[in-house]
Each structure stands twice: as structure tokens, then as C-alpha cells.
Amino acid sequence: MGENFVTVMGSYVTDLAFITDKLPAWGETYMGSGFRMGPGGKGSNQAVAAARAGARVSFISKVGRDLFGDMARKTYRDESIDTAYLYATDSPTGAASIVVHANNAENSIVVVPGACFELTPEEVAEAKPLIASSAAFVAQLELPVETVEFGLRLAHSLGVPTILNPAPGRALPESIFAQCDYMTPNETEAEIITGRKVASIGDAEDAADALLARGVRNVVVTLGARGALVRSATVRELVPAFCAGEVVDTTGAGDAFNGGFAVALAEGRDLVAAVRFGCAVAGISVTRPGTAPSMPHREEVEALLRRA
């Protein structure tokens, strides 16, 4: 495996963010207070987060031959992300509508994955030499689940540590759990996957234990402002969140965490230290608007860790 080399397989969509102090009802038109457009998609955001956090990153996905696809390709050039396995298609590139509450920074998102949802297991198989050279392989659930499971299974068979961020939450086939060295759900995703209500730290521990029992080797339940619960056969610890300033936009926080977490694991940090690093990346990202644009650079993360 390559030192500090992270491969991310996932989605690219263009984010269309609308700032408002109220969600309109069906049939209602409501005037918002702001608008932003930029690169997004969970996989793409995590690739950017990992690159800015200090890793060499390759991204496996598919985009259209359109303006949104051009935005994706420019993003990866700017961030020095390898795109040898970024496939092109005549289908339109995906998009996400993100509604951000103007007062509390909470968000509601509708994603249409578009071109990236055409990524096939056969195309992922072409990236086998790339995956084999990685120190970590990261996937999410904005691709077809059979493609996600194929990528995880391929990386696992090659001895590459696998991270599944099971977002957006959905029921998963039992066969996928054993392919996950690390799984990183938030409360909602943990609840969807396990069928257990996750409202407290104790609930999160129960959900994590249920995932361990199904074959996952390490579970990190991200808990927003409460931090992240870490569970494995030998570890049970709550890692606090970082306060890096006023919270502006929480949209990309989970992606920031996963990108930073992957980098720390690729560098050989232990589980708790890697979670702490991921929490620091996320803590900075929420103080800025947007998803990929909000991801901090390595020196900022190191400075926050030193202050803490």
C-alpha cells in the first residue's frame, strides 16, 4: 500500500444552496436571502477534504460532458486530485438542492445523483491497481449499492483498509458489513441501518454494538456537536467535538470528518487519534459556508489540534 495515499470512490454533484429562514410549504413561493453554487457530492467532498488535509488522493466516479462536469474536473485540477478513473458519460451530471436555515445553519438536502449513478462494478474493477496501492479506500451510498459493495469487497480482498460512510442512510445487504473495516454513520444513518432509535450516547453505543455484531470491525457514530462515539472490540470512547468558531453551515461536516479520518488512518494513527483528527477537520468546516469550499487545509487542522 502507498504511504498516505487515499482512494475515494463516490459521487460528484453540483451543489445549489439556498439560504432561507423558513421552508416553504408545498405550493408556496418564499423569498430566500442567499444563493451559492459549487462542487459537491459526498464522495467528491471527502476527496477534497482528504487532499487538503494532506493526503495524495485519487477519485473514482463518473460525470457528464456538461457544465457541471466541467466544474468537477476543474475542482480536481485545483485540488491536485488524481482523476485517472473519473469516467465521462453523455448523461447529465448530478445536482443537489441544499436549503440552509439562515439562523441556525441546519440544512435539508435533495440529491439527484445523475451521471455518477452510472458507475459500474466493471469500471471500478479497472481501478484495481490504483486501489491496491492505497493506504485507505473510502466509499459512501450515493452510488448504486452493488457498485459500493464491489469496491469495498475489492479493496478488502487486496488488504486495503475500507471505510464506509453509510450516507445517505438506507437498509444494507448483510453481505456488505464484513467488507467494512470502518463504518461511520451519523445518528440518523445508524438508526436506519440497525432499526434502533439513536437519541442518546447509550443508544449510539447500542447501535454501534449491533453493527459490530454484523461484521463491521470498527464503528464511529458521529454525533454533531456532541462529538463522535468510537467502538471496536477493544475501544469504547466518546471523542469531543471541536469548537473552532461560530457555526455557519453544517452541510459538509460529515464529509469533512470522513476525509480527515481517512487521512489520519492512512498516516498510521490509531483509531481514537484518527477520529480526533476527523473531528478537528469537521469543526473547522462548519465555520464556513458551502461543502467542498469549506474544507480546511492541513496547517489549520494542526493549529486547532495544538490549541485544543
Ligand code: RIB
Second form
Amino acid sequence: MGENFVTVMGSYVTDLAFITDKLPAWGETYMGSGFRMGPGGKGSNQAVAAARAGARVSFISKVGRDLFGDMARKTYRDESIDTAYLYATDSPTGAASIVVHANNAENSIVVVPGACFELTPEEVAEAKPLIASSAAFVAQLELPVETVEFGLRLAHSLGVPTILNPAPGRALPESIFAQCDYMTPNETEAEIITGRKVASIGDAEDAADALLARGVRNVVVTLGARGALVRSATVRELVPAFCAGEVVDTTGAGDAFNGGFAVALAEGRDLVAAVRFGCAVAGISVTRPGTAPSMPHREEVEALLRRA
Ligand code: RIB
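One more: the block was the form predicted on its own; return the form predicted in complex with alpha-D-ribofuranose.
Below: every chain and molecule of the assembly, starting with the one above.
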């Protein structure tokens, strides 16, 4: 297993972000105050976060032969991310419409995954040698769930630690839980997956315990400014969030956490230390606009950890 080598399997879409102080109602046109376009998709953002946080990263996905696909390929060249298993299709690359609140930095997103949603289990199987040499395998839920489960099952069968960031939240097949060494839902996702309300820390503890009972070996419920709740057979801890400056855009904070968390696990840090590292990566990303472009580099993360 290659220490410090992380394989991420997931989505690429191009993010179209609109800054506004109000969400328009159906049928309404509203004037926003800003616009940005950049590389996005939860899988791709996590790959960029992991690469900048210090890992060698390979990204398994599929993009179109179009302008947005070119943006993806340029991103991986710039970030030195391996694309041996980045497939191409004539279908259009997906896009996300992101509305960022001008005053409180919250966001709401509509994502149309497009080309990446055509990634098949057979194509993931071709990456078996690559996955086998990874120190961590990371997936999310912007791909077909059959492909996600296939990738997790393959990595798990090869003895590679698996991380499922179950975002966006959806009901999951019962068979997927035992394939997850780590599951990292936020409150909303934990609520959707477990069917229990998750508002308080106590609710998050109950949801985490429910996921452990279904076969996940370690659960991290990310709680935004409240930090991250860590639960396993032996660990019960609330890791505080990091304040690295004024929060300007929370989009992609979960991706920042997961990318950093995967790197720290791949480097052999224990669960709580890895969560702390992930929280530091997320804490910096929210002080900058955008998703992939907001991911910090290793030295910035180390500096924040030292200051704290
Ligand atoms: O997690 C943030 C990401 O979710 C955005 O980049 C957007 O593309 C959606 O996939």
C-alpha cells in the first residue's frame, strides 16, 4: 500500500455560483450581486483538497469532450492529480447552480452530474491495480449508487481503508454500510440516512451510533461551526471547528474536510488527529470564495494547527 497515496472516485461538474441576498421564488427574477465560475463537483473538490493537503492523488471519474471537461482536465494538470482513470464521453459534462448568500455565506445548490453519472462499475474495475496501491479510497454520492458501492467493495476487498462521504444525502442500500471503514455525513445527510432528526449534538451521537450498528466502523458527523463528532467502538469525541478568519463562503467545506481527513488517515494519523486535520482544512476553505479554488495548501494547514 502506497503511504500518502489517496484515490478519490467521484463527480466533476463546473460550478456556476451566484451571489445574492435572497433566493428568488418560483416565477421570480432577482438581481444578484456577483458571479463566479470554476471547477467543482464533490469528488473533484475532495481530490483537489487532498492534493493540496499533501497527498499523491488519483481521481476516477468521467467528463465530456467539451469546454467544462477541458476545465476539469486543466484543473488536474495544475494540481498534479493523476487522471489515468478519468474517462471521456460525448455526453455533456455536468454543472451546478450554486447560490451563495451575500451576508451569511450559506449556500444552496442544484447539481446536474451529467457525464460523470455514466461512470460504470466495469470502468472502476479497470482501476483495480491503482486502488490496490492506495492508502485510502474516498467516494461520495454524486455517482450512481451501484458504482459507489462497487468501488467501496473493491477497495475494501483489497484491504484499502474506505471513506464514504454520503453527500448529497439519500437513502442507502443496506449492503453498503459494511463496506465503509469511515462514513462522514453532515447533520442533514445523517438525518436522511438514519431517518432520525439530527439537530443537537445528542441527536448526532444517536445517528452515529445507528450507523455503527448498521456496520460502519467509524463515523464522523460534521457539524459546521460546532466541529465534528467522532464515534467508533472505542472513540467518542467532539473535535472543535477551527476559526481561521472571516467566513465568506461555506460551499465545499465538507469536501475540504474529507480531502484533508483522507490525507491524514493515509499518513497514518489516528482517527481524532485525522478529524482535527480535516477540520483545519475546512476552517481555512470557508474563508475564501469558491470550492476547489478555496482549498488550502499543506503549509497553511500546518500553520493553523500550530497556532491552535
Ligand atoms: O460540495 C460542494 C459541491 O457540491 C459543489 O462544488 C457543487 O458542484 C456540488 O457538487
